[in-house]
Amino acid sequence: MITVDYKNVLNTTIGDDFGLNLDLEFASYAPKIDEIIKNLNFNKDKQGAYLQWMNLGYNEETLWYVKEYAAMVEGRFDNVLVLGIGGSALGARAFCNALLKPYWNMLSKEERGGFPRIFFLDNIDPDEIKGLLDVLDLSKTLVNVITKSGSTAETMSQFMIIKDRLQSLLGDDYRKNIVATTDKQTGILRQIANEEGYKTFVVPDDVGGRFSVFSPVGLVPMALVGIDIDEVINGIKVMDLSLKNTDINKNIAAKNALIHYLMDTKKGHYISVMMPYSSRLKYVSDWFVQLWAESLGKEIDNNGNIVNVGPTPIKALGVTDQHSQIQLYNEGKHDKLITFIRVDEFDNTVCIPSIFEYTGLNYLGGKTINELINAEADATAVSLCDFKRPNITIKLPKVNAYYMAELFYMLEVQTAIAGELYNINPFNQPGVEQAKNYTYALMGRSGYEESKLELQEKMGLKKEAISD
């Protein structure tokens, strides 16, 4: 299994002012953690608890349908285009970046094993959309549109553009190039899919977007490009069994959640940096940023009190960001907890040739890039400790589907436990909904006329204040 090293948050490592006495804290919080883990597992089947993501590793029927569809369309398309935003794209993108060969879309079809290229259109920048459509042959592209409600303005505007082009290119056959992942019964996309006859997959009820990577939201794109989703499911199951343990000393998600919570509330380290030392894991940080920010950044607690809590997640990449961020982390404010992700065994070994021996570079000759990247990770962790900066290291034996699933599921459970420690609801996002409603009003959506007038008035007042 993946492992987590906590020694660099200990008071014996970085001092009492910034470090934690974990033996004492674990003993103190053991009853609370026991209660939280029992409640999570007890309520995971309860309607409206938004814990159905804990059951996704056991949905054999969905797994079978996804694999069947992937086999049915294998070899028919040169490209897969995923239309989604936030949780509808970040998880699958992270898995594809980690598990496909580097520069996948630049490889020949033979080098890709016959599987298609994959593109994620997760923003509505007009230049990006136009640029992609200029280079992509839509007639040879399978479009996976993902939105549970079907009312996500960004995703549906993309889909409207691409559906129109597909229909112009292919006539009535355009339907074969579309697969929709949406609500089982309701919503705009479900209505469209039923009327037009698209192949569909279901976003399960009580699964929020940022927790949906192991549903068809993530599994369909993964399967279409040949990722072994059986191994994904196996990784979830093994980690889920481990995280059912109510003993905090044997539950890495509970440990990590409590450490982050205590570092925030007791030590003032409210910024959480995720820093993988592997380019293949770069998008894990993007996915984690949404998971942590939307889940834990809340104004109101479960008792109705205004609390305005939530650690701020930051993404980084080792070793790249040693040259852009570590100066701040070492010598800036004592407000950050850094989580490194390390890979024990890379798929490839790259040797550094013994050249330029007449220069100061001779120490590198004969070594490997593998040794160098791990030396950089070790050096960064130790230097942070020299400056009394707490850091944690998550270790993956290899980057594969099994360990990626373990990592993602552990972070999901960690987030749910942290939400309980903060006494907030980690499964809603009212702050996001407000901006969505304002967007609907500005774009003239029916039912938002009063909001539009109110918003225009607010914007006008703001403009006057700025001009004054």
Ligand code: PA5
The other form holds:
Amino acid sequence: MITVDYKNVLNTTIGDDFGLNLDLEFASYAPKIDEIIKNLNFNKDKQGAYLQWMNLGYNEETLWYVKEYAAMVEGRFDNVLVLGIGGSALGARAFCNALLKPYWNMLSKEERGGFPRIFFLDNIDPDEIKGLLDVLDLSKTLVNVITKSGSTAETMSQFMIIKDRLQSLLGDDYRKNIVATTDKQTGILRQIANEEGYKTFVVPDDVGGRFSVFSPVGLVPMALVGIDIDEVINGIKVMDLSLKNTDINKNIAAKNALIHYLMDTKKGHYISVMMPYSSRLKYVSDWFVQLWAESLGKEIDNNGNIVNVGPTPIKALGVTDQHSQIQLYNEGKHDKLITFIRVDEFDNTVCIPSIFEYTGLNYLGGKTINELINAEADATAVSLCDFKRPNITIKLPKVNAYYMAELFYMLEVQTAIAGELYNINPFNQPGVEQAKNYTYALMGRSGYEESKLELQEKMGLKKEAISD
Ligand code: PA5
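Could you please show the structure of the form predicted in complex with the named molecule, as a counterpart to the form predicted on its own just displayed?
Full complex below, order starting with the chain above.
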């Protein structure tokens, strides 16, 4: 299993001012954690509790349908294009970046084992969209449009552009190039998919976007490029079993959640840095940043009080960001808790040749890049401790589907437990709605006329300046 090392948050390592006495804290929070874990598991099937993500590891039927579809389309497409944003894209992108051979899209079909290239279009930059459409042969591209609500403007505008092009290219056959992942009943994409007859997968009820990576939202793109989703499911199950343990001393998600909570509320370390020492794990941070920020950044607590809480997540990459952010982490404000992700065994060993022996580089010759990256990770963790900066290390034995699933599921449970500690609802996102509504108003969506007037006033614009 993945492991977590907490010694660099202890007061015995970094001192009493910034370190924690975990024995005492775990003992004092044990009853609370016990109650939280029991409640999570007890309520996971309750409608409206938004805990269905805890059941995704046990959905054999979905797994079967996803695998069946992937087998059916195998070899038929050169590319997969995922249209989705936020929780509808970040998980699958992180898994693909971690588990596919690096530079996957530059490999030949044979080198990819016959599986397609994969592209994630999770922005609406016109230059990027035009650039991608210039290089993609859409006739050989399977488009997986993913939106739980079925109406997200970014995803649906991309889809409108691409569907239009596909239809011009392929006529009525264009449908074979589309697979839609959305709500089973509601939303505009569901309406379109039913009307036009697309292959669809369902985002289950009570699974929020940022907790949906193990639903068809993540599993379909993974399966299409040959990721072993059975191993993903195995990883979730093993971790889920372990995290059912209500004893904080034996539950890594609970420990992580409590340490982050205490570092924020007791020590003022409200910034959570996620820093994998592996390029393949780079997008784990992107996924985690959304999970942590959107789940925990809340204005109102469960009792209706205005609290404005939430740790601020930051993404960093080891070793690259040692040359960018570590100066700040070592010497800046005492406000950060850094989580490293380390890999015990890389797939490859790369040797540094013994050349330039006559120079000061002779200490590198004959070593491996693997030794160098691990030495740098060790050195960074120890130097942070010298500066009394708390840090945690999560270790993956290897980067594979199983350990990735363990890691992601653990971080999801950690987030749910942290939500309970902050006494907020980690499964809503009211703060995102306002800007969405203003966008609809600016784009002239019907029903948003009042927001438009409000906006005009706030932007200090004359009525005519806002286009209809
Ligand atoms: O986590 C979330 O809920 C969000 O990030 C959503 O995933 C994102 O806004 C996209 O929503 P949808 O899937 O409805 O298009």
